[in-house]
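Just the one chain here, the form predicted alone, laid out as structure tokens.
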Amino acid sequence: MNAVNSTAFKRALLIAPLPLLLALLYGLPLAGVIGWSVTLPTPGLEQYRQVVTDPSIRDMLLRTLRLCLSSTVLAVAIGYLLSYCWVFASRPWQRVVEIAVFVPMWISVLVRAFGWLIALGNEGILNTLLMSVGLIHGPVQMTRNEFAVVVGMVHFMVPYAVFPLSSSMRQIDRRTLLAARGLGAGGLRTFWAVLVPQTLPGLLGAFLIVFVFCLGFFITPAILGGGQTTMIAEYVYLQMFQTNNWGLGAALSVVLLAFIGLMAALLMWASRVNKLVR
């Protein structure tokens, strides 16, 4: 008995340090700028008023959850595709999807970015292209605006939503798949009435993952968005480092994380992710 205690007071000690470094490092700088979101430039609760009532702010948090939105939604239903050909497909298909996945996750966010200005641009590739085939008459403005801001994040984001999604297909019984096929069912109703139900935790979490990312995209939104399309993250920048608002700043980054936080336990609720991991 005396050992069995002496191992797990070893392996308290072990674990101990832990929580401490994970206090420093984040609750720390997290009270620093909680602190300054209600002390600067005077002390209250200023800075959140203006977040809730200065139309410019909510017009651009408005932007920011479309854009999110619509840029998760993308990216989950190509990850969804892929993540499909990954697990079911033949070998062939399976490496030509693996290819996919990694080789953009190996390139740098600023380099994917400028390509994309570079192909979206007038004379890009996608303009060229269309002109040639008789499409379109002329260059049509595709960067500088949201659809180029979203064409980016998507380009980023899917592979973040194909790991959890094919770990979640991974996991399924596939003699379901084929009993619902021996009973009758159609490919398309075996994929919604089958597939989908089984695999909804991992379209869950890959919906988190997503647009938790997106909330966070910065370097993205100002080269293909040219200052037209600011989201959270490059306001915040501007607000602390370009007009040294740092008060504004530090609210508008409390509300984020708050938001995130609100979303990620309502998503790990409806997911049942407790029951998952029993």
The other form holds:
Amino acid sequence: MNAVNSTAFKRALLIAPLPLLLALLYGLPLAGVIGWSVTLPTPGLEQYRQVVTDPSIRDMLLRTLRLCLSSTVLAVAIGYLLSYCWVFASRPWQRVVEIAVFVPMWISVLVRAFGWLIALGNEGILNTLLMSVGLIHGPVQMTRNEFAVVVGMVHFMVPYAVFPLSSSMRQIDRRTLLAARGLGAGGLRTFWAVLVPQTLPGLLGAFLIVFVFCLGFFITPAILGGGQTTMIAEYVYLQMFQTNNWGLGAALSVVLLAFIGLMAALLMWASRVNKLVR
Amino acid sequence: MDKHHPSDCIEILMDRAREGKISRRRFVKAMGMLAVLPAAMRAGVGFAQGKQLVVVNWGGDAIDAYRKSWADEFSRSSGIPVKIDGSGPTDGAIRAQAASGRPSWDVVDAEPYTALSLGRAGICQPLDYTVIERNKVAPGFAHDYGIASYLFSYVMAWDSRKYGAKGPRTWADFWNVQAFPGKRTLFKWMNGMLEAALLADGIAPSALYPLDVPRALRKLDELKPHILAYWGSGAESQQLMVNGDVSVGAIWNTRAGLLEQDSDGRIQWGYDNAFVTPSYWAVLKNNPAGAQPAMRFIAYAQDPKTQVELFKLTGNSPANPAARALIPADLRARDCGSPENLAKQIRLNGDWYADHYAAALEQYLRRLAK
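Just the form predicted alone so far, so send over the form predicted in complex with its partner chain.
The next block holds the full complex; its first chain is the one shown before.
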């Protein structure tokens, strides 16, 4: 008994530096932010009351949710197709997917946002193409709005969806797919009844990772949204650096953090349920 | 040799070093010659004058321009290395620096209202007008906590493909989408935009301040369907104009000048009814390099020759009236601070902004994100 205890103690001692470091570098500043949210400009819960009741803030939170959800659904759907190609397609196609997924990851988020501005602009490649084939007669407004923000966010997030999805696809026993085909299921049926259920943990993980990432988006909406689609992260910046309202900025950050914490808890809970089902 | 004499020399050297009168290099060399360098180190002389001086501006091309115009030569003559940091000294960023207890910024190139309100809040220190010369800027451009570093303007720029050479000249024109059809762009951080709306609504320039914010916002609502984007950075405003995404813009004169060049005259602009404002030098309290080097840097940047250099590099107009005579004749029309151009423009009121900026910006941003 004693020996076990001392081993446990030694183990705790070995991993202690990390939690301590986290508490110091992360916990302390976080406590400071929580402190601001209830003390600035005057002590009390006024800032939280404002977060809940202010119609402009509610609009902004709803916009953030809407943009993040639509971007997440699209990014995960595209990520799913790409992962499928990456895992199951022939070698050359796998290379194509790797290039399509990895190369954008190494390009700065600013460059990508400005790239989309150019591609989607009035005289950009997409409008020019659509006009030359006669689908549209004048340029369509595709930038400086929510559409452009979603395009930019999806482009950024697809690789983050691909990793959990492809890793869960790699773990699948391919013989189950062959067996389904052998038992007479068509391609679609095999996909829905055999592949998708087995990749559910990956799908869930991808969804949550992408969604949580999207909540923190800052530069992409600021550039592609033309200053009119403020999301929560930019709003926090505004409160901190432009309008000097640190209390409200801190309260919004705490709300955002709590929400993300909830999502993470959901992810853990869901993955455990999944194990039980298996 | 008298035992007391070297220590006296050291004392003199240390005093001069502390006051920033000799460079760190010279101090170390002199101490080395006196063979007392280790002792000097032990004595703990604060090498304020040898410490890096951090000058913070708004980034982009201005980083290189400041380095070429001000930092390099100042470092050479003073021995104080200067680092130009382009992260943007917004009001909140400076407050955050101060709140940390150990600011890492020395001199900031701040908006006038930022310098004024942070000075009142005890976050910026009063400028030392025994080092900096008050009369090297036009009257009204030097305050306790800030002094003009240069001038710039918010001007109207338009696409001549749409309107020929007869672009909008008044803010009523800017709001007139019948006479001047096409998308617009306004400044996301509000400065000058409330004034533009009020002038378009018929208020006389002399009656602008104090600004009637609700009235300005109502007038802005009117134009909202025609505003494609609110630009947040100079590069963004330039891109909106050059791509033809917008036909009219309220943008900085510095970017307007570049646009005119880059588009071979397609984008035109003028100083009629533009809003001119200085930018201010301010110094953080308890700044790491010490007060003296910061004040000396500001004084150095008052030199007309360096200001003309900056004007040539960025289009920012010299704050020192003596620099005007050094501007080459072919560039004078561009100078927003020249008497002819000043006469066409309206000056933004830094005092009003110092009192109302945060509250008004919050309302403005909420209005445009609706």
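Take the two forms, find the largest set of C-alpha atoms that superpose within 1.5 Å, and that set is the rigid core. Numbering follows the first chain given and starts at 1. This structure is a prediction, so every number in the text was calculated from the model and none was measured.
After superposing the rigid core, the C-alpha of L14 moves by 2 Å or more between these two forms.
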